[in-house]
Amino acid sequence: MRASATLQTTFDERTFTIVFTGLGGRRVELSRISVPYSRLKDTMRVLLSQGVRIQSVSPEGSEPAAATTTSAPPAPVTVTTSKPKPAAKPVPVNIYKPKAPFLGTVTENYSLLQEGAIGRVQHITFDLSGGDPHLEYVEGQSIGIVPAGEDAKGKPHKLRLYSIASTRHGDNLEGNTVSLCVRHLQYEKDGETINGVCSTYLCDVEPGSKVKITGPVGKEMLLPDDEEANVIMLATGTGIAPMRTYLRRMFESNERNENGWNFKGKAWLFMGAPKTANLLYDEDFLNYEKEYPDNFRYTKAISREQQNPKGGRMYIQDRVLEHAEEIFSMIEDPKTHVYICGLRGMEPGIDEAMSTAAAAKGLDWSELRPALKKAHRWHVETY
């Protein structure tokens, strides 16, 4: 709960006690501080974006009694937050890089789409074995390609970043093969077609084609290794790669029995695409909802088949909005981690989203989105 908006400035000398719940993960464990009226509003803000959940503030002398923890001085409150355990073993980083690249031999290469779709996205697995050291990587990483033949100057191509779809298994589950999924670009130029040189290169390979492969890199989008952490997802496009890698991780059968890794907590999809023959992976997500209810929810926003309540088109900042209040409780809670993956573009108008969501709430999300970074529980990846 908030503070009554009936306190008056005649307690602008006096110490307020806040008591609360939810510090260091303790939902139950009431804790409290004192701080005096000045700095009231701002130490609130501060817990509230920590996810920490207020039960009452009062005069100090008069808080109920039932709060039973330590006090802590009028100085700025630090909140324990759900920064991601360290892995059981460094999380590995540029095992093949530009100058010796690891070469991996293309071992499948097929659409994504259904018919109807527009554009063309294909699903491109790549054989990892050989490598010394092996090309290992895992869940949120992303891998570098460099497309074979020369630029306009006669020099080798730069490599391009592509997020993994698999996880560290492999979608074999013998940990000896990457997945990517790759959206061919293409984009006008003086009234010209210009086709990617690297999505071109990756969508027409053929299996049997030997590949240049630099990384794994990336620590930005890694999961927490708390079985019960709760995990909000929005993607557009290929931007659902790693939201795939989490998905597998926690819901396949075969996956959950290599991992030893037991997801219990909540984790919410939301997928955007301008129609519903290019929602990527789509079968496999309807899947994991049908088998984990408890645990799975998945939600779509396809532009140019539903409408948002303006009758425009219907956006996953629109979805935003549309639960809110189910987004921000679960933000309450630090154990939740939100992931981002995409074009660019879509961030203005998810921000735009949470900031309205969060004004509701009475919060400032301009400050409430830096203190989850800085949590380590809001993970952004677009281009």
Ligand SMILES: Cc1cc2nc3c(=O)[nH]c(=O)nc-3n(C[C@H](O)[C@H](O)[C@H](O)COP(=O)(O)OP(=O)(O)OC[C@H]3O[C@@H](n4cnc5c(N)ncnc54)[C@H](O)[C@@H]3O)c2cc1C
The other form holds:
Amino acid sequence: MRASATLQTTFDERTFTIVFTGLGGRRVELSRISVPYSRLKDTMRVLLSQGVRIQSVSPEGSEPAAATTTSAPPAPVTVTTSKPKPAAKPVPVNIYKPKAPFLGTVTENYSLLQEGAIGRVQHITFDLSGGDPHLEYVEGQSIGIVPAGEDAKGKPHKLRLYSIASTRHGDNLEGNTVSLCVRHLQYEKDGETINGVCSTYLCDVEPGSKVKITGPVGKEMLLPDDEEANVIMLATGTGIAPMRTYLRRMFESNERNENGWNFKGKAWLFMGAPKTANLLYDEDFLNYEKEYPDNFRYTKAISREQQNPKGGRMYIQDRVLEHAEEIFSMIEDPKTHVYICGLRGMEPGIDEAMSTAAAAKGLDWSELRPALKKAHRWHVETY
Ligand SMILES: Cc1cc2nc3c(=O)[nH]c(=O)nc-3n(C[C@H](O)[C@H](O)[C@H](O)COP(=O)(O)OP(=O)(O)OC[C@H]3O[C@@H](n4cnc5c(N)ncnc54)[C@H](O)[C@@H]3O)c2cc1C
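Now that you have shown the form predicted on its own, what about the form predicted together with the ligand?
Below: every chain and molecule of the assembly, starting with the one above.
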């Protein structure tokens, strides 16, 4: 990086030009922006967090030769720094640990699936009242559940993690509940049907039962504070849980009144399910789409009912390819975050689709993805 020596002086009134390469993975193309001195430090921080390489910083009118004698015309880029906000509350973690879990009371446990769906998925809510300290959490975190009973060796079961499906205010907006979206794990082995320990326990648990809860944990899937951020969500199955919390926070009217956070960006949910009857929280999302057509878009991939352009089953990665141009235009905006959640098997398909889409735009996904990750804009939680 080359910084003009004149930077050492005080330049409150002056404008500076930052010349850089590497925005959106473009290693060669030079870009420049002009910022007042008061925003210089913040802008540089934002640029560096995008993985760009700063070539020079100089007071306007005295750009170094290297920045002005380039062959490529500099692309105009707008970089907006976030407005200063009051210091955010720290994200709560591990308020309750496995050795001393919180005992939550189940208040409801109902099926999220429609007639004809495959498998079993339940929405389960726990009352957290009376905890000292209170088990608080934010959107994008998970909690641990310790199933009742013992394992084959007579030891207490280990906890399993579940993504929280309610906002910090809970489904009832009273700030004293947490909800989960749990798929019953069931598979065949050597001719025998095996039921997952914790998912069976949760899917069958009756209202009124006490359940051992730990956490909350996780900082990978937190939403940005910026009300103007754009959020692309790729979910399969119960991977919808964190997305439901984001979308409620953004578009559920009671929630908006409560949270004092007025989302103004663009949110785009890609949801993968085997059948229409397996879509989770579909009606809510359709309502948000109707109410906020300029801010929310909902794209479904229903593998057993829809066909991809090659005549095969329509998976979420096929939808990513179909909308690659728009997805990449959004990703080029530093305010855009991508969230991926669901079964681990979904990742390679999405990666392949992003590679193909990036290549079509002359970008190298193997460079762009780590840059997005480094900039905390690529969030993945698969299991
Ligand atoms: C961060 C995080 C968030 C999660 N969020 C959610 C969520 O929101 N909703 C949700 O439902 N789950 C979620 N999970 C998964 C959850 O933690 C449990 O792993 C899941 O419910 C299964 O637990 P179980 O006790 O029922 O199964 P277990 O009794 O623990 O059995 C699981 C084991 O069975 C074996 N197995 C599984 N499938 C097969 C198969 N087809 N053939 C052979 N063997 C197999 C594997 O060895 C596997 O480890 C999340 C996991 C993580 C890490």
